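A single chain comes next, written as structure tokens; it is the form predicted on its own.
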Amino acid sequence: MKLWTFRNMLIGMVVLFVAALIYFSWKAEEKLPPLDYSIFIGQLNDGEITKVEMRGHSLAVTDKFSRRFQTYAPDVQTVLSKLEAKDVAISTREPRGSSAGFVSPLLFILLMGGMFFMMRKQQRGGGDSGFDKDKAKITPDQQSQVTFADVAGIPEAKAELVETVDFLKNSTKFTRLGGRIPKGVLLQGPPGTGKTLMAKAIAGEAGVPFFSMSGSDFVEMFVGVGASRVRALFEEAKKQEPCIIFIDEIDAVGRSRGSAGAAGGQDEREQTLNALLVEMDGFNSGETVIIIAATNRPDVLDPALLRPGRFDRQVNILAPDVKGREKILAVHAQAMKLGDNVSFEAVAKTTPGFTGAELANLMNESALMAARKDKDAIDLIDIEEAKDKIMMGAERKGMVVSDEERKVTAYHEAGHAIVAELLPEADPVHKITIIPRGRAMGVTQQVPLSDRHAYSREFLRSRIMTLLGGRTAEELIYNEFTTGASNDLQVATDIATRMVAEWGMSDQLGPRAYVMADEGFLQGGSMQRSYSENTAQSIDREINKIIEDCYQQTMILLEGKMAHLHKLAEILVENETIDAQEVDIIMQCRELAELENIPVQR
């Protein structure tokens, strides 16, 4: 007998036991000791009866000793008048129908029969019964409307997958010289980069059936269910080849065997993975069935899945660059009404790191912003407001902030901005605001001139100095610190730590990586240490040295621009928000008189 069948039978037996226990407890509650009617009348006349529960002619009697009995009254009206004369507590219940004693055992028998029938059906059907297949989406999407025209911003991945479409349309072109068609394509990348959309585009371009399942659809509590679903899916796909099987989030079922993360459902997960491996090996050379899988955790996949002959090709789909973002914005804005001042190029430059899904959300939020204002078209200001909401959180308009807190926040943000403007390696300031958003009291937003894929030591030091600019400004003006610099200090410490321990940017410790991160696309992965306690102390000293040096240089920069700091904070207090052009005007002033002539008005 299979393990999963035994588990089902065990569960069924437990359910039947509990049902029987409830049933017999109920019956026991209803069975009271009988009492002769004449004895009951005698006790009633002697005042020994304290309570009577009447259900038709049946009486449940409680005496003064709290003993309970059951008797039958031939004349209810006579008994009722005697009870009232003796001040006995009387309660009534609706009499049970004549078939009640038969119906309850019948329900119990039906429950037992149903459980027995289900177990027998599973025993006869084995792991391939209809129960196992219910969740398998073995009906393909015959008319996928998505094509490569709907996918933008990832030209390298698109070019690599165009050949997959050729495999499906004209397989003989590639097999005539003795080659074989790749069986699997693994799309790997961060969430929201378009992996699922790319798979649908391949099916739409090729015009073939598209079978879609999620990795979690295979994993169930009963061992063997997932494996049967894999077999059912591949069996149906082979009948309709050429076709595509798409498995989203394959890491849910393809996690490396024996890994700690598979505890609890390890037997089921491993059986499902084994079935998947066997089915991928079972394709004949003439079958044109291509498996496309998507994951953002390729580092946890079983090596057997990634070997040649299974997932032959691994395509990285990463966040788009500035040109890609511009094209993605254009795709998502096709059905929207845009104002004349909307420039996708400008928006793309101010959204570094945005994925395709985030850009789609940006355009949708912009449309909602414009609709709330009853506009006829989406303007650039709507896109800017939507971007601020996504990146920094919604404005906390109901938050009460004192004048002193606003002034401290203004100096804090002005400190960030001035340091960023003075450092040539730092990203230029795009906007400063002291309007509370999310958990922040104010924000200084910087936008890079171009996408960065590698960071120099000078750029990282400039980033640390910019982060420390707010706290340094507070110290210079108030000789005091606030909790507003909490996140700045955390980010600065993280950058300094990675400079020393991960990127080898320490003169004292040399070019060596002391920690190694996992290879996944998700943030917050585990770090592996590879150093002694003595080295840990040296690392701490180097981190402190970097932060202290940056702090001292930041202090020198701001001390030389005190007039600009006061003017920028003054304008922030009045206007609440300053854009890049206004910051440039203030920073270009060389004389104090020029600064004083800059108007301060809302």
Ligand code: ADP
Second form
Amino acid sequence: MKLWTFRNMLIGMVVLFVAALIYFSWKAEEKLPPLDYSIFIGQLNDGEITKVEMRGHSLAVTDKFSRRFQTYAPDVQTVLSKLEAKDVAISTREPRGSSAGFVSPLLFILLMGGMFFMMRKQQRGGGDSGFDKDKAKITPDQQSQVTFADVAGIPEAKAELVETVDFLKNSTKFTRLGGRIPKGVLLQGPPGTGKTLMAKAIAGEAGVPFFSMSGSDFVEMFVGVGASRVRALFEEAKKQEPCIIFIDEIDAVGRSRGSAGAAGGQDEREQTLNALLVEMDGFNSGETVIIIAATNRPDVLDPALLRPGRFDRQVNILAPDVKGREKILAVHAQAMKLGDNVSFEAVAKTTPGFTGAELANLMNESALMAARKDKDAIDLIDIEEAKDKIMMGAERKGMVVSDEERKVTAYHEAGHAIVAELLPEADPVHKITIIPRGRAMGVTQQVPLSDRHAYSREFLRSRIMTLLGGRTAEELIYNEFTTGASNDLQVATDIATRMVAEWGMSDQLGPRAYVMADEGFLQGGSMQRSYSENTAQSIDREINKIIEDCYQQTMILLEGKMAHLHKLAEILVENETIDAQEVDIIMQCRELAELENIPVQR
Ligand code: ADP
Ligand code: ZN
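Just the form predicted on its own so far, so send over the form predicted in complex with this ligand.
Then the entire complex follows, led off by the chain already shown.
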């Protein structure tokens, strides 16, 4: 019991308290001594009753000596008039249901049972005696049916890992000459890129058992449990070799020891990590157990994990490129019925940054979308709608938007789009809509021509100008702003800030990085400052300069295209959405007359 963490004790105490409360209130009610009705009436007539609590037919009676009794009134009406006549204080409560008599004890028993169950569960993970039971429970997952054919779009990683299958299948071939089979493989890459899938595919291809555990499971545990779990896991794995141990989210236990920012569970984590290291070192050469770990934070791992003999093979798994996305889409559409017009190439082009998991989700949503319309096959339009839903949130069809709001939104989005179209560095417009989605009143979607991995200064400036385009258009047309642009401004300021302080792209400050994007910066962590107050002011000045500059240029761009702006907005108000082709047609008009000839209504 000493292993109970504070949190669990707290939960336990709260449960006990609530249970006790319910129990005693039920007890208290039941405990009043019974009083015959006739005696009660007698006492009432004698004026000995001072107070009556009525709950339907059942009365809790208090007499002048403050004694309390309980009685049953066959006719409430009569009693009431008698009580009133005698001026007795009456309080009434809603009668309890017929089951009330045993609801409370039932609830009590349930609560106690739940608590007992919780205790046992904790103990099985915790107490040393309980642990023996647990050890017996470690079994491999079901034989993996995943093959390499199911993993698409990450050819480099696949090429590096094919060999592993061979190691598992014919280990003696490699160890015959005294060589050592690699023990640990670390798969690193963003979530959803197929790391787990890859590990399962290796197990499936080799036909070996697959033991899995997740690093995050250990964080919440009692001291000592994580470590013994690890030992038990390895012991079992050795018995069933050749096999694979898969450790997901290894960063949860494998953070470098003594690192800050991991307040709770520190000891536990270190013990688990140490156990893992010891186990990895303790293999005999004859035991073919390959440990595959996955993480999206390789930078925080304890260096000891990466030493030779441990996770000395590191394989990067990145979000797939355009060709990869095409292949992944095909894998997930295998069992689906597709219309003739579906081209995975086209879908892949408009889904930059999508991971394997997101593409799988996209295909699934598309299938649901088509099914909702009672179609026989999934068409391009379904995929497009599913994509919009995933990327921009579901359409808020029920939202009431006034005509005026629609018009402002149309100009706002048209502003974004025109600026994007005019800037050679900016990503082309894919679609504009003024249908409210998620929190946005409208959306201008841009799609890069190719996947970008690094951003040029010009691209970033174009991005800022495109973002400012919405607000600038509003200003030009209405000479005032709405709050619709606040997110645009936020993002624009963010980009400018990082250009100056992180990417060294300002004229004045030059190529210096003043902030270290510390761990978790992208997840909303804070930036660490490492500069003087003076520099801070210069940074602010430079950020302002970039924004101001971009704003002026955006203004000039849009002022030169007022006719186009009006036309685009007009069409948007009428049709709600415009696609890339239509935007192109409008933007290619040189003459006013040409522009006017484009029909507003489709
Ligand atoms: P990770 O472990 O990297 O977070 P998963 O392997 O759990 O990602 O991926 C989740 C799901 O996404 C998989 O089960 C699979 O359906 C799909 N998926 C991810 N990557 C790929 C890929 N490269 N090829 C095919 N499907 C993929
Ligand atoms: Zn906007």
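Numbering follows the first chain given and starts at 1. Basically, rigid core = biggest C-alpha set you can superpose within 1.5 Å across the two forms. Keep in mind that this is a model prediction, so the values were computed, not measured.
Did residue 85 shift 2 Å or more between these two forms, C-alpha, core superposed: Yes, the C-alpha moves 2 Å or more.
Residue 505: with the rigid core matched between these two forms, does its Cα shift 2 Å or more? No, because once the rigid core is superposed, the C-alpha of residue 505 moves less than 2 Å between these two forms.
Compare the position of the CA of residue 301 between these two forms after a rigid core fit and state whether the shift reaches 2 Å. After core superposition, the displacement of the residue 301 C-alpha between these two forms reaches the 2 Å mark, so yes.
Cα displacement of residue 67 between these two forms, core-superposed (Å): Its C-alpha position differs by 7.2 Å.
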